[in-house]
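Take a look at this single chain, the form predicted on its own, given in structure tokens.
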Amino acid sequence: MKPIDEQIAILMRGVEFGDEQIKQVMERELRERLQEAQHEERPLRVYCGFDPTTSQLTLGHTVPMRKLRQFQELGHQAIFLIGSFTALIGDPSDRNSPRPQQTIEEVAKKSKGYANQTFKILDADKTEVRYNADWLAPLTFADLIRLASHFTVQQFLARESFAKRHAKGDPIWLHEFFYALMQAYDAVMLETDVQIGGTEQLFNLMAGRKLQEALGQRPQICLTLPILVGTDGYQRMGQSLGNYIGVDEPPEEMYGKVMSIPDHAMRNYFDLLSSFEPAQIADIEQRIATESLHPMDAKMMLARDIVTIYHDAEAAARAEAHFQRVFQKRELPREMPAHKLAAPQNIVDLLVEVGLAPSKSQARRLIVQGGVRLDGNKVESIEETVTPDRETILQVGKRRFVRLV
């Protein structure tokens, strides 16, 4: 393993708590745990959990996953936890209202998608994939009472998301309190040394420390990372908001979406997603400020780097050429998927069938927002019918095309 100081420099990079004292405590404890692990010749057990609320991992999910990969590359045990039980409630950490509850069947289907996409970031041969339904589902009511006895209502009401709702008189449902309790129990069952999460999850991670200590385990170290904004540049990246970039998206799509982010969001993406070192990012920012580097050129550097990470350099080069040809020179792509249109079809149904919209409701939304075109002409009505009388180019947004034949 690398020297402790070198490991600390890598592992603490980008970590934020919003509280300098907590950061100092966690860094000190991490150093001590690394020293002990090195002396005992054992790896640290490090985990990060994800609730399958959607079927696709986004680049927002990869922020803590990349930190998990750093631990993995330093020789530690990485655990990728799929919240197959916690997803039934949904994390209320960043919510001003309760999440819609999912069925067991919905969670199971989405869990498979997460498991398949995990190894875009993590080393498949060195990753332990676990599902928290394995230990949460068998708990009895008596078990729940025993676990809940270690926390107070005041502790939960103090967390920001609940405090805001309580102050406004908005409902806080009892089942939402269970989420942090269940996540804390994950840490106990996994016997973890370190847990990684977003800054909004600090309460949940600290609950894990408390429960571990109460049940006779050494409390875990908590490392939290900033939130990645979506392609709109303001809201958190999320599939439900439509401002996401999926880890499985084709190179051209991924490149084009990165290029669509506002200039002010570039630093967030460089810091959390790119392979650039801090000194390189600072240099790019300085060159933009002095106008020796155009923001568009910086964004192309960013897009090329991100596509290379999730595909390869050759795919990134092709994606860049595609972007320049289609968007900078306003040409259609040389290659695009073709769809045989055998009979007249409603535009909403067609968008779903060819894969340009995940659902009919999303298809209608795209049309109403003016994001759908036929041969360059904006589709004005969700009632429009597309007929197979000639070859037509169906377009969604600026980057997605299907040739109707």
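Keep in mind that this is a model prediction, so the values were computed, not measured. Think of the rigid core as the biggest set of C-alphas that the two forms share within 1.5 Å after superposition. Residue numbers count along the first chain shown, from 1. What changes on going to the form predicted in complex with the RNA:
- Relative to the superposed core, Arg69 shifts its CA atom by less than 2 Å between these two forms.
- Positional change of Val46 between these two forms stays under 2 Å at the C-alpha, relative to the superposed core.
- Core-superposed comparison between these two forms: the C-alpha position of Ser359 differs by no less than 2 Å.
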Given for the second form:
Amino acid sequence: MKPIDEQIAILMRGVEFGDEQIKQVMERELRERLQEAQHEERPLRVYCGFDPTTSQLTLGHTVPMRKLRQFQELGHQAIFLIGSFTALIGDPSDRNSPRPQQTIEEVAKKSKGYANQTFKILDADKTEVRYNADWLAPLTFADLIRLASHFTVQQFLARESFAKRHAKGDPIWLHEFFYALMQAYDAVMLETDVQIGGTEQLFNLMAGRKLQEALGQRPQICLTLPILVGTDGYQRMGQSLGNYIGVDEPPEEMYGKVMSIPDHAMRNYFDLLSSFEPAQIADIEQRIATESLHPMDAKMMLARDIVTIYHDAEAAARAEAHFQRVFQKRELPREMPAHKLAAPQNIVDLLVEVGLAPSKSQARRLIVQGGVRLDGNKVESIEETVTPDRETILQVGKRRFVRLV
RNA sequence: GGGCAGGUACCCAAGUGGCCAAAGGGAGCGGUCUGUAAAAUCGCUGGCUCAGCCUUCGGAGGUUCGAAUCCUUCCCUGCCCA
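Form predicted on its own done; form predicted in complex with the RNA now:
Then the entire complex follows, led off by the chain already shown.
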């Protein structure tokens, strides 16, 4: 195992609390715990939990996962917790309104896809995968009350997400308070040394610390990481916001989505998602500032790097070529979905049938606005008929193509 | 349980009898431009057999020539009181 100073340097990189004091305390405790573990010749138990709210992991999830991976590489025990029970309530941390509650069946379905995607980042052989329904579901009402008695209402109301709603007169549901309790109980059941999460998770992680201590365990060290912004460049990346990049998206899609982030979000992505070292990132930023590197080229480096992580170098090169063809040169993509056109068909009906428009009204609008092309020629009329006498390329907007055969 | 204020399209939010398929913003989509699917800018955004018709303003019922708007009732939220 590496020397402790070296471990600390790696593990504390990127960790951010928004409060220097907490950071110092956590770093000190982490150092002590590492020393203790080394002495006892045991690995630290490090966990990070994810609620299956959709079946797709996003690059946002990968930020704490990469930290978990670092622990793993240093020989510690990584625990990947699937919030099969917490997902039923939904984490109120990052939003100003409650999440819709899910059914057990929905959650189970979504959990399935999770593990596989996870191992694009974590080492499958060395990861302990747990489901928190295993211990949360059997809790009795009496158990719950005992857990709840360790926290005050004021502590919860002080949280920004609740305070805001309270001030605004928006509903705060009682069950939302239980989210932090449940997560805290996870830490107790897993007997964790360290928990990792996004900065918005601090309250939940601290609740775990508090509960562990109350129940006679050593309080876990909490490490929080900056939030990844979504492709819009402002809001956090989230499935429900539609601004996300999924870890299992095809290379072209992933590359394009990275390219679509605003320039000002690039730094956030370089820091949290790329394989570039801090010094390299600083250099790139410097070169952009002095105009010796074009921001677009920097973004292409970023996109290529990210696609390489989740696919491979070859796929990344392909995605880049696709991007250059379709968006920079406005040429046709190499591959596009095919649709069998059997008989002559009206253009409006066709657009709906191939899925390029959700309704005929929408299809008409697209045509009127000049967004529909057949073999590169703008479709001028909604009356136009497409005849299947040869292969034709149907295009909507800049990026949606269907090959009519 | 009582009093008051609310429930409007994907989200926020205006509208309080006809000019309402419903202002404005966000988000999304399309055009132009560009260095990108960035920014900027212009436009579109319920559906259909499309100069017309049908469905939509918490649910149901009613008044009216006509209702998101008025009445009844039910459901839901917030505040105050108990």
